[in-house]
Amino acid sequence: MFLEFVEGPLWYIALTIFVVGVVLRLLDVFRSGVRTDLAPPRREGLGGALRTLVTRSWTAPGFTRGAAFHLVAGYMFHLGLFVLLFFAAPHVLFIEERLLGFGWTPVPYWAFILAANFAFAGLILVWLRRVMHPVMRRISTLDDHLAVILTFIAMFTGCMALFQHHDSLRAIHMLTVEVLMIYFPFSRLMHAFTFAISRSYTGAAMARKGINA
């Protein structure tokens, strides 16, 4: 009964909140508009937007080795999570049956394990730097820590749910994912959708002033 609830009504509730919440947040970003720049542009903004979008994908020269460590750990987590979300066999099947009506070839089991290890290690390393680095610790909020905790729990229960003959494990994983989906639009996890917008805007604004951001 519990499994039917989390895979049925609660799934659609969480999905609706996630989609509507993300769309409303994005609309709010675009509706806020930008101030009119009265100064004549020194360079085209599009080039600056694209350049900043690319260059901000790695650590800028002059940053400390700690920043490079954070970058590597971040890529470990994000790339590992990407593989888990879209190429793990159970997720591909779920996407085909419950979302899109079609699927694709999942990664083999060994690749799933490798991606899971990268994702877990990256998430833990990024969080450890957040709580141990004096500046990162000061600028971090409850939202940052809660996002890490919910993501870790969802990933952990997902690995446990690989034992698919245990319906209770599958139900717990679905529940943790749905809690994360409901929380997502109201948290800093929205950076998954807004990072490209913010980087592009910064790059375009700086380019118009003649600055390489």
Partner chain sequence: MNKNAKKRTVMRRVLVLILSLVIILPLIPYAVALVDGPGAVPNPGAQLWNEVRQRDGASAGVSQVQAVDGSVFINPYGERWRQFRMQQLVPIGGWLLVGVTAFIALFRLIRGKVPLEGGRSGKLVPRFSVNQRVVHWFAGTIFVIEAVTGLVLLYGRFVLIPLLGPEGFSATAAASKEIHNLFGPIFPLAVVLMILLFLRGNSPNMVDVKWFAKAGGLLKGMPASSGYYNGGQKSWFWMVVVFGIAISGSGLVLNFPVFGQGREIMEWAHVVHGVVAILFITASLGHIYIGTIGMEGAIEAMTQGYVDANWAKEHHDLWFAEMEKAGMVGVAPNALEEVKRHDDIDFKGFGSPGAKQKEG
Second form
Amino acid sequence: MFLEFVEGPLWYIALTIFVVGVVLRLLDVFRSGVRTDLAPPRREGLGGALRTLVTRSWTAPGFTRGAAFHLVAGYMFHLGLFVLLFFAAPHVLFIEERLLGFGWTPVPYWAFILAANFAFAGLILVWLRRVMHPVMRRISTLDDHLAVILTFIAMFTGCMALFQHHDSLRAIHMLTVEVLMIYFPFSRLMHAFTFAISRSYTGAAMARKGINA
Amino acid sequence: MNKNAKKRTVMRRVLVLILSLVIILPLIPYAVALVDGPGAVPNPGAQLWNEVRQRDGASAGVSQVQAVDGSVFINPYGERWRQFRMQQLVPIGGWLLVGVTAFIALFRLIRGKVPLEGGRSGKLVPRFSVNQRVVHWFAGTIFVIEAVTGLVLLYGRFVLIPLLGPEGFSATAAASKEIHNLFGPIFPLAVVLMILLFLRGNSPNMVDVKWFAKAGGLLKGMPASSGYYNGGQKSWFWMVVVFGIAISGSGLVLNFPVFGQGREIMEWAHVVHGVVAILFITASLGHIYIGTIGMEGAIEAMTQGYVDANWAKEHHDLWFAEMEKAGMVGVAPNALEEVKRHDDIDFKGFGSPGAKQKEG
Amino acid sequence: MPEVVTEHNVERGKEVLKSQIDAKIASYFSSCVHCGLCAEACLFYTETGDPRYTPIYKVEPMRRVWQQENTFWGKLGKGLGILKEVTEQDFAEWQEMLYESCTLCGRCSMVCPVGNDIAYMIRKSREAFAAAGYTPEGLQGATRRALEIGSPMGITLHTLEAQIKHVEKATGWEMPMDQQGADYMVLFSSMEVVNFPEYIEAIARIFHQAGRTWTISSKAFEATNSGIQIGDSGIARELVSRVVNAAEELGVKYVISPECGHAFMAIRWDAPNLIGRKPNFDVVHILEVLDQFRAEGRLKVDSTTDERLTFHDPCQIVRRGGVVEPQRNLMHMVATNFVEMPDAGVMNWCCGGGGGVSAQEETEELRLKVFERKKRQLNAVKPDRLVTACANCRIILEEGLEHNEMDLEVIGLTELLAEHLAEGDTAAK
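Next block: the form predicted in complex with the partner chain, after the form predicted on its own:
Starting with the chain above, the whole complex follows.
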């Protein structure tokens, strides 16, 4: 009953809120518009936008020491989560059956364990820094903590259900994921999409001035 | 005597003879065996069974299954391991956990919360850096997750089945097993980080011996001198190192049975894992108690990164003197980060290996 | 003529904050995960350790307005009265953070992992604070002087003419004033006119040698723009229009921004957007002009120095202005022993006085504290002389060096070149 609800109606509600919410949030960003830069550029912005989109994936020259923690823990979490999300065998199956109609090769079990280790270790580390470091403590909002906690719970219940022998465990995982999906468009988690917009805007503006940002 | 009667008598005797033979003949091998001793006459049935049970010790047969222990039909050591787990590990470990908890409760009743004798001075002394605190809570988080799920697997059938019922416990146990195995491999990372960030200042010396002689100053009116870390903290640190390595090593052996380790190795790993886990958890109870609700002003060291000057004076007098000399008493909350950032300030005794590092 | 707002008006400030939120700002706030990396790039944080100086925290009022106007929880929270609107106290507190502890150096914008241009957000925030009248007195005064007298330091054409007379005496040439149709129109910063008139002489010598015509406009010789520092686009537009009008009247091909960081930003990058069109001339920085002369063989030196020289990159010219290579080419031209400080180039550390910070007396203590960063950079290379290309940087550097009792001469790059200019061998026709 519970399982039927979370796998049926609630899933579709969550999916709709997630998709519509994200699209509305993106539209809201673009709706504000940007004034055209009239200053004669040194070079065109497009190249810079694409460049910065890629180069901000690592640190600026001479900044690796200062960003070492974020770099290591951040990548552990994000790469781990990426593998879990799109390459865990149950997820690939779910995507094939419920979303796209086709799937792809999932990673082997050992790679899944490794990805989960990285994702959990990274997430715990970045969150601990958030509550320990004076800078992150000052600038963090309730939203930041909620996003971390909901993500952690979704991942945790996912691991609990890994054995796949208990429908109750799977139902709990579905529920927590759906909560996360509903929360997503209203939250900090939107950075998963808007980071590309931010990087591109900055990259383009700086390229027009002749700087590789 | 008529001919028929004679014939019948012969028939009867033959029949008796045949019957006798039928009964006696199969006994001949046994009789021979009895006379010649065992083994003289091979008995395929007995031999097979003996092989299966491996009464004469472990032996491998021949099998098409290409796997570690694939040709072992029944593992003779399983029973030994099972008996250890059920008759020693579970009951002794259980009493140890309950006993230590009871001891802490007793200590609480007698001593109460260890207070700050001098009250709060309002002056801060930096104690642990951001990185040290992050690593401590990282290790702590993984430890608690592993301890709880591990205890569910070890004691769940005694404690949880009555509470949750068999179905409920089945799901709980399955979930605990997955969580335990998934978070397990993170613990070695935590142990390595703990060693890197807390090694400095943790080598034992004579001060620690005196500290132990005075029962760590935990008794009223018997203060014990101590530097940056006291004897108890140092012991706990080395327990974390030794237990941490043992539990990580044995855990990895159990978690990844893909490197050719057979059942016998796994059983030994399990024994080590179980024994060390019980000791580790038992010891952690003391650490957790005294670090949180057991002592006034202690928890801040790991949450805020600094302690009250009076706490430092009362529990780590030698370190406090050093800090006073270095001008690190009554400083801003982020002073430790400041010291790390500026290479021109440095002093001994604040236990952070990053202290001398400089941004490039 | 626009005026400097001095009366506090929080409502107006909030309105402007709202109006400043464009797609970039909306995207930046949506993307920020509060990782705090920008703090590590900001010398106000690294040198004080005060988390209040975290760059993204300096735009907190704008974030709150964005949250309450653009997000679901924000609107709900505001509607239910849970979320506090930006108050007078907030404006007062953040005035200090936006003006005293940010030089708009833009180092944070280079390191943000999600690519936020935080300096842009701060510049936009200042727009609202200027409109609300929450601006430091020092900047207000400078801006008022710029509007009324024509220079933030209050110098007049008369002062410039006096300095020009000295130059004419020294060189024996007549300085070209208001010459119609000259190739280049040269601008100055007040600081140069008062403190470093050597720059004017250096320009005269170099252009004489290069054989290009140049002129000074009596109507607009001041390049600095307090409007963009205080964050008032109306005032910035007024000030920049003076330069644009004068240059277009004279019909020059190029306008040269002097050795001043924010002046280059104002004329080269902001002016077209402020006046709403591209002016009928190109704007170049003096370093770009000199490098072009060098490449064309119009700039010749007859001596070099083997002193150990290093170059301080002014933020607005380098990181925010895109002039990175010219100064290095020119340094190599005259210095055989040119060494780079750590982080030199686009990731250079600010002197601590840009973005209007040096215009406020009350920032001196903080400025000297954050100068520690420059001190360490300098100690890493131990130069004999320090070269730069911004009069404001130069003043701040001299101040910091004096405070730290470091015996190091600071010199402008244009002057350094003039020192080594080939005598007699001029292309002048």
